[in-house]
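Encoded as structure tokens, the following chain is the form predicted on its own, with no partner shown.
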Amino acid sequence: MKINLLGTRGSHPISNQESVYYGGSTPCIQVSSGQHQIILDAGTGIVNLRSSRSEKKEHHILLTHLHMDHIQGLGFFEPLFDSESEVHIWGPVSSQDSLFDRLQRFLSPPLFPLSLRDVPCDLHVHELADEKFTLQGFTIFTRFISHPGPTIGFRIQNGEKSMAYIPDHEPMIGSLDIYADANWLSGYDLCNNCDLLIHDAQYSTEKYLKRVGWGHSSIKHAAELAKACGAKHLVLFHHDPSHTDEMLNSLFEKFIDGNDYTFPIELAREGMEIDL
């Protein structure tokens, strides 16, 4: 299973000389195994996913939620406009409007020149709750997690390897400490003993205390959640757009210094590839 980070920035995309290394595109991850592929989220990073006309025509995009930074690139996904392509969009169910109707609010005039209902591809929209299913050779688990609006996290298994993707998450609202009993933690089922955890770490500790309830984690939250759940490798994701490369390095080094986590922790970088 190969994981390609196409976009790692949270909230909104950025483009400046101070953020070249970690990148400025918003969330999108390609997960592949052999000829199979799925795409996690459709932020502006999805534009970095290039496909030739000769490639397979079936595409699957799995959305954690519908905040703008996670769907900004959807309208620029080339297969949507290929009449020979079959595109499946998966995302969280809502107690109010359908997933299709919620997506069309963004992908329709005046916000977008074409309505989602008029794209020429063979489009299928699927709603997800807490469930398990098989897709493109992957076994996928979904769970609702703590973040404003209907939001799900994903656990993806391929053979004996597993990864969890939870890009927007506040596992402990109002506290930097983690429950002693990890079973009470939001996202525990997804992270438990996973080989790779890609997790929200948008805030410094100081900034988190000013943003309680906004649905995001500090670096400490992510590391402590990974530790409590027995994750084997943590990648810190969803970088704050105000954090330059230098600031991210400084925050990371300050946190790591003096801590004794027994698993590798690193900052997500646009273009990073991980092979499980």
Second form
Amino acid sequence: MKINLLGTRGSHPISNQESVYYGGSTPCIQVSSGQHQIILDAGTGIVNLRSSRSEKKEHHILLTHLHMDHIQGLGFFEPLFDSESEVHIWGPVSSQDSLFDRLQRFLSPPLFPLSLRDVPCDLHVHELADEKFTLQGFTIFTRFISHPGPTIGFRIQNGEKSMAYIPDHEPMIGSLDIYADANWLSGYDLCNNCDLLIHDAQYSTEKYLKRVGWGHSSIKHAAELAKACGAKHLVLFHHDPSHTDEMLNSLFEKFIDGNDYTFPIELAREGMEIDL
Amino acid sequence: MIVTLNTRRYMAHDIEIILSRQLADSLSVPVFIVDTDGTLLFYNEPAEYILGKRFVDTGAMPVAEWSTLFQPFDDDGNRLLPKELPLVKTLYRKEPAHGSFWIKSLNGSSHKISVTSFPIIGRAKKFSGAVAIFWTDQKAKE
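Can I get the form predicted together with its partner chain as well, since the one above is the form predicted on its own?
Up next: the whole complex, starting with the chain shown before.
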């Protein structure tokens, strides 16, 4: 299983000299194994998809939620406009509007020149709750997690290897600590003993305390959740758009120096590839 | 190819239950959280005074255990059946319920309490359990 981080920035895309190393595109991850491929989230990073991959005719985009930074690239996903393509969009169910209708709010005039209902591809929209299914050779688990609005995380199993993707997550609202009991941990079933956890770490501890309830984690939240779940490798994701490369390095080094986690922790970088 | 598999058995509670606990942890009124079987999954610190037990000591409790820790009765002193309690009504009907009744505390004094309970039904319409909020109506009845 290959994991290609196409966009790692949270909230909104950025482009400046001070943030070139970690990148400025918003969340999008390509997960592939042999000829199979799925795409996690459709932030602006989706435009970084390699052309060889986009020649495929069947595409699966799995959305964790519909906040703008996770769907902003959807309208620029070329297969949507290819009449010979089959595009499947998967995302969280809501108690009210359908997933299609919620996506259509963004992908329709005046916010977008075309309407989602008029795209020429063969489009399928699938709603997800807490589920388990196989797709493109991957076994996929979904669970609702703690984040404002309908939001799910993914666990993707490929043979013996597993990765969890929880890009936007506030496991404990208003507290820097998490519950000790696994039964009470948002996201636990997704991360439990996974080989790789890609997790929200938007804030420093100080900034988290000023952003309680916004739905994001501090670096400490992410590390403590990974530790509690027995994750074997943690990649810190959804970087704050105000954090330059230098600030990210500084925050990370400060955190790591004061802790002794037994699993590798690193900052997600646009263009990073991970083999599992 | 898309194949739906059997439902997985989860270790963690549904997110609606987890978030209910986070709310309960931050409230000053007693709160119970039960699953669909009536198992008391969590009670907050103010509720520990009603049960006379601490959550860290008991963990989750089956309904047969926690329901015997206080003895509910009506204004005339008649013992209430479990099905007459708001929380049990909510579990059976999946609807909010409210009621006032008396309970006897561990020190022997009686308190009139009101209980409001509501079902926990998430976005996918899944019924995960219920929450009950308690508060004391009057001073202790000697």
